[in-house]
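The data below hold one chain only, encoded as structure tokens and taken in the form predicted on its own.
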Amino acid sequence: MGLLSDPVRRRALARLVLRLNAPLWALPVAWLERTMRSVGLEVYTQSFSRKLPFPDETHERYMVSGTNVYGILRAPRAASTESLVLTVPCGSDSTNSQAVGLLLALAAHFRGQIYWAKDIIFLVTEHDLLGTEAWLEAYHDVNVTGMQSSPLQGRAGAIQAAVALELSSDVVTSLDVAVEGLNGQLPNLDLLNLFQTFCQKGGLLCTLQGKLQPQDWTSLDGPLQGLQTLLLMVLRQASGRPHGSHGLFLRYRVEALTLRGINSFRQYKYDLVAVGKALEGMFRKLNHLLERLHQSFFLYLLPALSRFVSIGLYMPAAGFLLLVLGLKALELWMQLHEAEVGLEEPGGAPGPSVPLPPSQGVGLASLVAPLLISQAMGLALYVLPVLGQHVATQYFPVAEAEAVVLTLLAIYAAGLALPHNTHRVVSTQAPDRGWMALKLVALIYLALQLGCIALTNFSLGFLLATTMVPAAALAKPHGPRTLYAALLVLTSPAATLLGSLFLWRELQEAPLSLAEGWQLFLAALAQGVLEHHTYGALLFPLLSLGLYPCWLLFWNVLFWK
């Protein structure tokens, strides 16, 4: 008698298999279409599918397929040349169903008004950011991530602004705003000011990074709380992740925010009517735009919703760190020049100087091997984890996501153990010129990378400069080599990521143990690779193809023979 011989067990197993193969929650597409049509919208659907490079264990998905539903409210007083978007992302569960209900209620209310000068798109996406990316690519007729989706049957005008809504309950105690987008992009500051204005007008409690706004800036508690909020924003922006559906709109020059309703134990309680009034006020103000938001800042840091730090105040900090690299490179160049002059005129004897052979020059030939090996290690770190995941799962008892992470760590550690010291063609009269020339190249390479990163994502550039610049300036094959090696390891890109995770949870007042921090670190590695291949996040290629090879050059300088 086997397991399937019993009909009761057979039916139970069939139900179990059916439950495992079917999603626990699916978007009610037909119901949404009927409801949107009943309020007078033009309703369209879009199907999409995406095969991830490896299984996403965080969201438990690999072969993703879904349907987006959107309705268009045509402007009665203007042609369809401009539009606004209200979007609700839905995941694998129904935690955002309250936001869908509020979206439908706002659509019915907006339909009865006659003052709209812009089309309004009410968008409900499936599978969170994947559905949003599929809709945006189809709307703008591009394909930058390899998403397979059906073309859109209905379009409105050029999107001027967008608001993403996430509600976990029909009662909220505060509205938290997320501004960090893909690769550290930020919306125009005027959109954030508009949100804060209507929250204050409606009496809504608004938060930033989940933190209440400081009330008293004259005491010590106010600036400390503002510093905590600012550090949280720096860490979230440096990650390069889109912290909400709005983050993908920013790629297409659409100013967007994500509003999250928080239901905590605070004494302030608001229903969805108050949230709806704030959203209606924002859309009415955006409806009056004559041109895109461009007057205010796009580059800023926020210690609070009512205060900001502009680029003119924080950019000099990164500039001074890069100045250290420039001065150190200038010092090395002068030392190399003095050493070359000393070789050309030994003992100061008069007479014509004899030209040195190539092996007696600056030592550029000795730099080829470490430069090529370091860049090859970076290329292997970028390519091999995803390509070799299936081979790893065949020979080791690991899943695909675990194979990707373990391959990353193995290649990263192998870069430290490889014999980069293949340079043997150095001057016997000036043996220090080889490592000095290599460090000069590495300093210039690092300064160029950090400068470019700081211009696009200041938080990431400043965080990397704060950790890497001191160790890079001190690295040399003389002196306390063990101390320099420990400093280099502690300021490597991987160690910076691990330390940032601990700092982030500490600022959130949810500290981690060492084991929990390590597990979060492994999950962050997998998510970083996955988001690069899925959404085009640039943190992973920047670290693997740029900063990691550059860091290996300083490691090579430290162990120069």
Second form
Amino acid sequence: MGLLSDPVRRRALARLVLRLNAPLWALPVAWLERTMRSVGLEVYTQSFSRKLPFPDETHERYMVSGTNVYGILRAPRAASTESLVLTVPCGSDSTNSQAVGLLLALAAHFRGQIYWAKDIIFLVTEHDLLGTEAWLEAYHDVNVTGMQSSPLQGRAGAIQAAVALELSSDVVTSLDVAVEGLNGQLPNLDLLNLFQTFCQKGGLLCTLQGKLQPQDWTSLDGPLQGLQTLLLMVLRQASGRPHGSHGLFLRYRVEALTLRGINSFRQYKYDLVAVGKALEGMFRKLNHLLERLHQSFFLYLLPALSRFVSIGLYMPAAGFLLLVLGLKALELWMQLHEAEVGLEEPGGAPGPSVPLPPSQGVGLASLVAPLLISQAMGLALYVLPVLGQHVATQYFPVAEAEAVVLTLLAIYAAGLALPHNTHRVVSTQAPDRGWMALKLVALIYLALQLGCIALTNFSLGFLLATTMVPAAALAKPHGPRTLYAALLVLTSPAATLLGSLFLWRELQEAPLSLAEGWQLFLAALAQGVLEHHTYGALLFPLLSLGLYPCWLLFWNVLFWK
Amino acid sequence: MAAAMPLALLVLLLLGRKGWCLAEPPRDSLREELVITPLPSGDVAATFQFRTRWDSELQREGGLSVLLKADRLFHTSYHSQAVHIRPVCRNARCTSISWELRQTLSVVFDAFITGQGKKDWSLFRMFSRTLTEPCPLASESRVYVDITNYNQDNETLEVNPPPTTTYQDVILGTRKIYAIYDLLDTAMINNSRNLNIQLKWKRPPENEAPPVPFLHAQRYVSGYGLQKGELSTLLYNTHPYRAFPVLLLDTVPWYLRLYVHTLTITSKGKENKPSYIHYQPAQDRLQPHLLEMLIQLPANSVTKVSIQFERALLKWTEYTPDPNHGFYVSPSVLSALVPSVVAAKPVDWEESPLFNSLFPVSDGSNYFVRLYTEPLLVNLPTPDFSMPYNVICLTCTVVAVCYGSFYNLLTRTFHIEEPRTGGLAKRLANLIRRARGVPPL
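Having seen the form predicted on its own, I'd like the form predicted together with its partner chain now, please.
Next comes the full complex, and the chain you just saw is listed first.
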């Protein structure tokens, strides 16, 4: 007996789907509760509320409050120690209503089976990812992001795996899978292999990053398409956004995937029965798990659904880039050492040598000022936009979100106009020592930061390393100053973000014009700040508190007089 | 969810299984009973009990055991079996002793799987059998059906066939009414040659949440990550006006290192100090933590007991073959005297059904309940078990390649050898070699 082989159930599903097609502005909590209870699940609700730091223009929300509804299918004769989650994030529009229908049909089908060894939680969240974050925080009884949520009354033990479903129409032409999660975390590769297996079994067309799987790997087309898919994954992982509610599960070490049904202009369409069969297969396989998924890789890059690049292959690339910084720092150290020795000799021959500590002390003291000032600029970039949004809206005719973004850009540009140095304090005998020492410190600082970032989120570390390392290594006050300045500006973190947005849209075959690109850039800045406050994404603090001050140090070095 | 005691009742009658049939059964030799209790959620709990007091064994045919079919019994949500053996006195002066054997089987049928979503049930639907005849050796063979809810409102459902006698008692603090179907009563079986007890709902019941018992508990692990966590137990007292104490016993394995100074008990937002605490700390690899507390639960409240812990790193030989499954934490045990709303009258033990003996009532207004929370599964920090193999391979390769090369570099010396113009033996050898075509020495 397969899923929906019973015509009665098929009609019930069709009715559900039609009913859910009506525009929903709020989740029909009471109806969902009744329906889930009639299907035989234990139903609980959870309410949550949150005031965002500033209004979200993309999703059009500011003071968010909602209710999550979830039903637990208790496994017969099991002790409720482990569970699986099928979640459908619902936004304020009805874009995910078909998925709710499929979830209820699957719940009804699963309820009649006796082979479940783990409980299954069917979760419908409101305000998509905000609701998912509220539910996860309440389930694990932690408070990571400042969400106010009511405590959960029903639990099902430790969650082993989760699948998030997004369907916008009742027929799909392909299924897209998203693996990149919050801060670039990835689920275990076994979960992706599971999805790939059921795609092949069910004859479904499955895509990764929206691109089909290349069939021919021998000619140039296959690898080129694989490279495009790989670059798309690198860009998405580097942004650190949770691309789907699965991204929020990964922090709690729950392996999760998001499946999206795409309805494009293709002749062959699959109905929900095919999607349901694939999901049923995935859940039955996950039901058989004796241990948490840990056998396969946690760190990988995907050029195609059936191929991956493991960390042992791609990490040396980042290592070599950072080696450039290390070698440059070593060169500077040697030059500084020679300059010291050169400084000593004229004074050493006639009488006692000029004591080193004062000159070295002067060198160090001259370093403290630029370091402090650039770090203070970074702190201002992190704190001021959100704090000062109300002040800005009073004096300028802008909305709060625009105020935040414009303050960000203003502080960023202000940093460019502040090359600060204390060259007058350094002795004129060795005018080069000041900027060399500063560059040495900046190179080590950059290498340390990029090394740490590459370990946790490889794509972000690699992307920043490819752009910043050449410019940082080349920056010096002598030589073609305007050229170096242009290079440094083009490789600053904000310009990297702008460039990667253009590259991302270019790879998705939907290229942007300059004006559109700029608008997208401003929206991305606002989203970055918001996601830091709502989900704990680390891109914004890393760039503002870590890389921007470091970049400012190189800007100081460039404009050293 | 707490393992709330099903309102299943006991049943009893014991029937010895193996043995040979006696021509004349001794008195009081075998009693068999089946008690059927519909649970508030729509599931049906059925409990079989067979009791015999005998000094020889009996064989059983027919009766209630025809209902015990394995494939239906394993489609249930819950089942448990028990065997009780005890000596009993045969007469009032206790000069001779016989042995009493009692076998119990409790099952809870899932309304959705057996009833296909409807709340009607019947013996045939549950067991795929009906009762045809009583066991000829049984002195008592009865079926009790809990019809407490039904009597009040005859409009909603009907029990078929209608019962001839009923039995009332106070069980677990509530007054219950049972319909009795006696298989030894010839009128019962003769009507239709089989007894299929059915329950039909005349009006479909509303889909509302099932009622909750006065005391239930829930336990979970808070926090995430492999370093620390928090064990939280929620105790719910849903009695509208009575507060009662609960004895909470926690046994936590030694590899979850509890920080007892973080033990907090809050009821309704305020701190609740337990009347009695007994704590025995764990000793690594020897004994677990033992924490026992007497907590007063205020009326209509939720009490949260939480304690923080740290996960220990085990020695690598102490890990199980499946360490990523996790390690189990035993359920905590709650014992309480839960107040009931009914005052009971003294019971005559010999006249009453056997299931009464399983629930001794010390005071008419309370009943004793022992609850177990759910077991928990926690993950401990797990090392990568392939590392010893990797290290051995790498070290051996390094030693073989590097040490060998270094040894050669350090100890290999080159000597120049003068070619020696050998004597006769050499010239002879060269001759032979020239003949063979091999270059000369």
